[in-house]
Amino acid sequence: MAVFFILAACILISVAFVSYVYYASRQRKGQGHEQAALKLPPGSMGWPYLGETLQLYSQDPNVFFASKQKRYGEIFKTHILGCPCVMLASPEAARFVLVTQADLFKPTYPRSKERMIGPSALFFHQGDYHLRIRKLVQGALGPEALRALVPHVEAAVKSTLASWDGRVTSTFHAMKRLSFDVGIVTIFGGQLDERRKAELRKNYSIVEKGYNSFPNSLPGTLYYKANQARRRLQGVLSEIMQERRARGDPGTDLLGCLMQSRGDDGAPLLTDEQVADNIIGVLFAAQDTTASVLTWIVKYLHDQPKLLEAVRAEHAAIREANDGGRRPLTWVDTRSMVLTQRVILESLRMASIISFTFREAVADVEYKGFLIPKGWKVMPLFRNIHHNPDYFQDPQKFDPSRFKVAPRPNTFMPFGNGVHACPGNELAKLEMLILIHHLVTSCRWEIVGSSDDVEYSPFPVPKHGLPVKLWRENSSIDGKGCDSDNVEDIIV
């Protein structure tokens, strides 16, 4: 037994020796090129192979960055999940990897994460595909049809309001149910039955499920069983975009304008493969990211009695306004949430759900004397940009009035910038003026257990989804007991 125990202990340390040996001859090769031109950013690049994985997820992944921010810089090298990374903290940065110098730092996604969505889903893609399929999501989210979701949006809503009425939920849980349906709406239109909605919910949240584990395709892991729904989904999409052509309607909805897509020659632009990849995709980043942003927004709020009394009061007026809520919202009255907005917008900066993006060089690149090697991944780090000092004032307040006064250019980027912009940022916060609308005018709540510690899934939310009891109010509310003084200062 102990001859097999220094046989495999020298076994490691040979494949260590070998590892550091490739690793030091790759970083001396490095710096050879580096006296003849550029330095890399200041940083540490960890332990052959595994870089400094293990630090990021052995802590929480913002204290990571922040340390590395406080020690190098604003730009600052490392090596995580088996990548050299650049990582920029500052708006200038940001804007020059994304919008300055965008064709120099392509969309990077694990091949196994491409292959779940889809790989012509838009958000992998840059060049004329991108753009082409950009307008097409963008022309389908613009003002006009925006108006028009609202009504279902607004059922949407009080459909999850209801279902949590008097129970204990995960708040993350049931937003990510509400976003789901919005998506669905907003794609389809109003026009799909429940059986396919059903069909779809399911294989949707076996491939969400996969998607964030290890690509293992071995038959029973969740990789394997997302890999099969995902095909199944595939299915269901194809059966709806071959029922919509039998009856020689593709519809005006987001699916329509996808199938009805032309090229410069007049031919369809989107294979139907093509068009699924697309649907998939926007299911995908409508969901999580929103929902994500609803659960910490029923915490701020909860957590801010004065703010919510004034939330409260802005939309107590909107219902009076409308019958005492008789009469369906309008997007005349989103537009009039102009508290509510600055919430939205605070609750999206302080919560950062998006911490950063990837991005990979495609070239050598350099930026404020420093190399960016081709092939490295780069890192614009959303999160710490929004709470930094320097930008906004005390950023670990919950403060909805710093939005009083538009932030500088580059410093609040919660939908990402330049043409990878998220493209459905109006519809995610239309979703959340509503969902805030019905919540405050008919709801109270209730946080059960704490509420301060957070988990990743992969977003931050607070622990266990931010477990609330929901009850519904049949009385109207009007804002009594809200210091009036107090309040103005809130909402002027």
Given for the second form:
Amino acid sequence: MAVFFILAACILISVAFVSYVYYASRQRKGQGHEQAALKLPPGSMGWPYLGETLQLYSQDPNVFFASKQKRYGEIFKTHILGCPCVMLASPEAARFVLVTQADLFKPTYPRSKERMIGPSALFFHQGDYHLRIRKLVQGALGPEALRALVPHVEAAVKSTLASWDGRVTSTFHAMKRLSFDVGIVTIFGGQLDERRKAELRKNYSIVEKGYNSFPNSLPGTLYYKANQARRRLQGVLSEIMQERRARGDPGTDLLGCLMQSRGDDGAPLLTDEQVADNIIGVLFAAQDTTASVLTWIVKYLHDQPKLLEAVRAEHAAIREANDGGRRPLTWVDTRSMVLTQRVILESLRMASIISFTFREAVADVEYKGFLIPKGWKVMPLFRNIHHNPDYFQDPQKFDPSRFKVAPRPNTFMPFGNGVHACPGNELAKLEMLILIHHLVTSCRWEIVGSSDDVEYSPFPVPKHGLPVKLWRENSSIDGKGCDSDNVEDIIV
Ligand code: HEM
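Could the form predicted in complex with protoporphyrin IX containing FE be given as well, to go with the form predicted on its own?
Below is the whole assembly, all chains and molecules, this chain first.
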């Protein structure tokens, strides 16, 4: 009898289960019919498995994106690096993904890269955790903090130019060093001793080299070495945090802000490991981006002698007002560099070093009658928008005067848009203003070799990082002359 009841119960449970599965599948099919009305965007998914990865990497990626846009319009599908993707080349679509429907699209990075930077770094996250960290980072990079950073950035710029004097150097490498130094002073507030700084620089550069290499655990490979160096970085940062705690003074710089952050219950918001992830994340976000744009600025100014003269005149006036450069630059000085501000904006547009960003749809999403399926990557194409003649007339022409008028909303996004937009954008621009000031008032430079080809490291920069011979001038740009003692004052 008992056996009969068990059997009957089993049959009932099975019938219930099968009915549920059938019902659920009908429900899904019903939804499918609704979704069936939506079509995928036009485009080509390429070869099985490979997709269009080879096409993307066998040519200039910008040509790939531009030709797709020409063929399919402002929204198209493709398949790259093993992922189906929807690419969006209109300002409205970029705003949809990054701003108005941002909660439907999460940031997405390969796991190996997340592990290398640190999984708690803010740009991997969405929601409450992301917002809290973002507020802290924005605070440490806000106007008050930037004012205080001006002398530090100026010292770093002078030191970069002094070490370049009379030599041929890759501009990109020199600019990487500068943006690393500025990153360090932003994070540690000028309190870091040289030994620690050298340790961070050395290990960070090993991490960088392995970042884009094939993930594996074989000793001796770039990836393996990068992982080891990442651990050492964590160690150095932990020591610094412990020392600050032992002193009873966590500091007011970015590191101090992260260390002191508290949750609603008053308990520390972040562990030391999470703080380290975010510090390494900020260094990572700050260095190559800023260095690439600075490199393009050196080229653009070089290539346009008339523009360079006009920029020189703007800075000569500021230098004159600063007692011929004897007084340091101030925040107010940097706000008066009107033409230079436009040169920077135009360089950001022309170079568009971040051609696109990645998100992943967290649900099926409809956009203008097209389906963006859940799990697909979504890529707003900043560069296509910045180079579209509908928004920027004669887009291949370097013309800072176009920024006399503000660009149309959502057409200019060198620093992204929405909740993940770059919190370091004002710092990056400050660095550019100060570099340009000293470059044009106290140096001359020549590009060595051709600068027309582009390489990706990983952002686009002129080939070989733009080798440049630079020398400090002995005569003042205002023609009144400037003796070498003065030059030594300027270039510390
Ligand atoms: C010219 C230089 C720079 C450019 C072009 C640039 C560009 C960008 C862009 C486009 C994003 C958004 C990415 C996305 O939405 O997926 C971003 C995010 C970010 N940037 Fe920058 N950036 C620059 C410099 C800096 C600097 C100097 C710092 C810090 C000191 C910084 C820190 C960050 C951080 C922390 C994020 C992530 C923000 C978040 O997820 O909430 N960046 N940057």
